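Form predicted alone, single chain, as structure tokens, below.
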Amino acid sequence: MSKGTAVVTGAANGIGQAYAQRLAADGFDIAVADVGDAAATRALVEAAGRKFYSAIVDVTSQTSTLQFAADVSANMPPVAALVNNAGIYPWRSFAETDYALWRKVIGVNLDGTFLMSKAFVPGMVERKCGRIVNVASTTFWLNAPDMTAYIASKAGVIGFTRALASEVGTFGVTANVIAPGLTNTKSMRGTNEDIFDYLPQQQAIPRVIEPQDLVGVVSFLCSPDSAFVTGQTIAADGGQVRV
């Protein structure tokens, strides 16, 4: 039997396909909102035995989450979770960054969280349910140059979150964050290949964080087991921060 459905954005592959993964597995069908293909997560929640459902999702558009929540609607479980991953991370000093490159930062990283929190938080709320879970990064308490602006956007997450806790409660459903530190995707290697030779000796768990690693959190947060749990930041990171 299902357990509703869980959305995930950003799922096309890396960190929100893993998450997309392991709620498959805990029984959930699966709705992926991204602005590329998602047939290798479709392949990974229909071999759960899963229904699954995704669309070219502009999460900075509210006529996009709009939309897709609809579509997820007509053709999907009523949605349980939501999982805001989206997110760009570009490594740019303050100088280098200009107000179209944090605008553009914002806008996905925040934005993003914030509208499809509209296009699905409601429903939730006439249900009396649902597991909002929020990306954010460990580097909001470290030092980190050259990240002004995704570490602006991080910290605007968390406080969201907060907020969004408080107002949705009372109606049974939860709103937390999940803060991973710098995992092993694709994606941030290509970015920045050589953080990867120290950072992780600055953790208590001395390794590269892998996305099975924080799939754990995520589905804890999504599950019956945390419906006393909201409005808290979790790390996932080895045991370099300390919250």
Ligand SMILES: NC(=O)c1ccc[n+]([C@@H]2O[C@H](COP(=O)([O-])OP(=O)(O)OC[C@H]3O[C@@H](n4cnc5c(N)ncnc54)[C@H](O)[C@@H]3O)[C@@H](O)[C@H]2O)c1
Contents of the next structure:
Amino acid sequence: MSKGTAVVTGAANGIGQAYAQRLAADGFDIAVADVGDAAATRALVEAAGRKFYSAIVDVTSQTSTLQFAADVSANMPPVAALVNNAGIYPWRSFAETDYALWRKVIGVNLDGTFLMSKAFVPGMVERKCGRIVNVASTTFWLNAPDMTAYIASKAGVIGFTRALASEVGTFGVTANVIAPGLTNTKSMRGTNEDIFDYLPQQQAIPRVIEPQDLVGVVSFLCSPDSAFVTGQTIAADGGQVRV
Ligand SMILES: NC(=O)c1ccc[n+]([C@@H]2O[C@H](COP(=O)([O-])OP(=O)(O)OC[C@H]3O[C@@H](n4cnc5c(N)ncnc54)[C@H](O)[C@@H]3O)[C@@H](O)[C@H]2O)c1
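Got the form predicted alone; could you also share the form predicted together with the ligand?
What follows is the whole complex; the chain from before opens it.
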């Protein structure tokens, strides 16, 4: 029995793929919006016995996000959860951050979260049920240089989520944030390998965070058990920051 569709953005790779796999194991059918090919994620979801749909979607394009919502509606069970995970994290000093890069980071991380919410939240409100999980980062609370655009975008995600929670609560829809710490993905390793040598040592649980360490939080936030939790940010970082 399907629990409905969970839409996960940026789930062709990395942490989003792990979210998709866990939500499939939880009983959701999965729809993935990513600029990359999600064939590997399809295999994981179908191995869990769930239905899968994906499309090449740039979350910064409203035309694409609205088309994706129409396609998901035509091909999949009603959307019960939306996980806005697609994100980019270029490592650049403020001096090196020009306006084009600033716009790009805000575009994917914050505008993308807004546009996907515009595409899927009205259906949740209409059906009087839904779970929105947005993805921030514990860098918001850390002394983290070379990330002005990124941290600003993730602060925006937290603010957007808190405000949205106030507007959808009466309709049985919750909106929360997961803020992961430094997590072992190919992209992050490719961006900053050195940081893995020392950052995990500052965690209460001093080992490298794997995507699998995060999935239980998203599972909970998409479940009936979290029905009275909304507007919150949960740091999943082995206890480095205290929110
Ligand atoms: N890895 C970490 O250490 C870490 C820590 C904290 C927060 N995060 C956040 O977790 C999320 C996933 O990180 P990750 O390390 O798994 O990254 P990743 O690069 O492995 O995966 C990101 C996915 O987003 C997709 N994507 C990028 N731009 C897109 C766009 N415009 N439209 C649609 N899809 C797009 C990529 O194709 C990719 O599949 C991001 O939001 C990131 O900011 C990551």
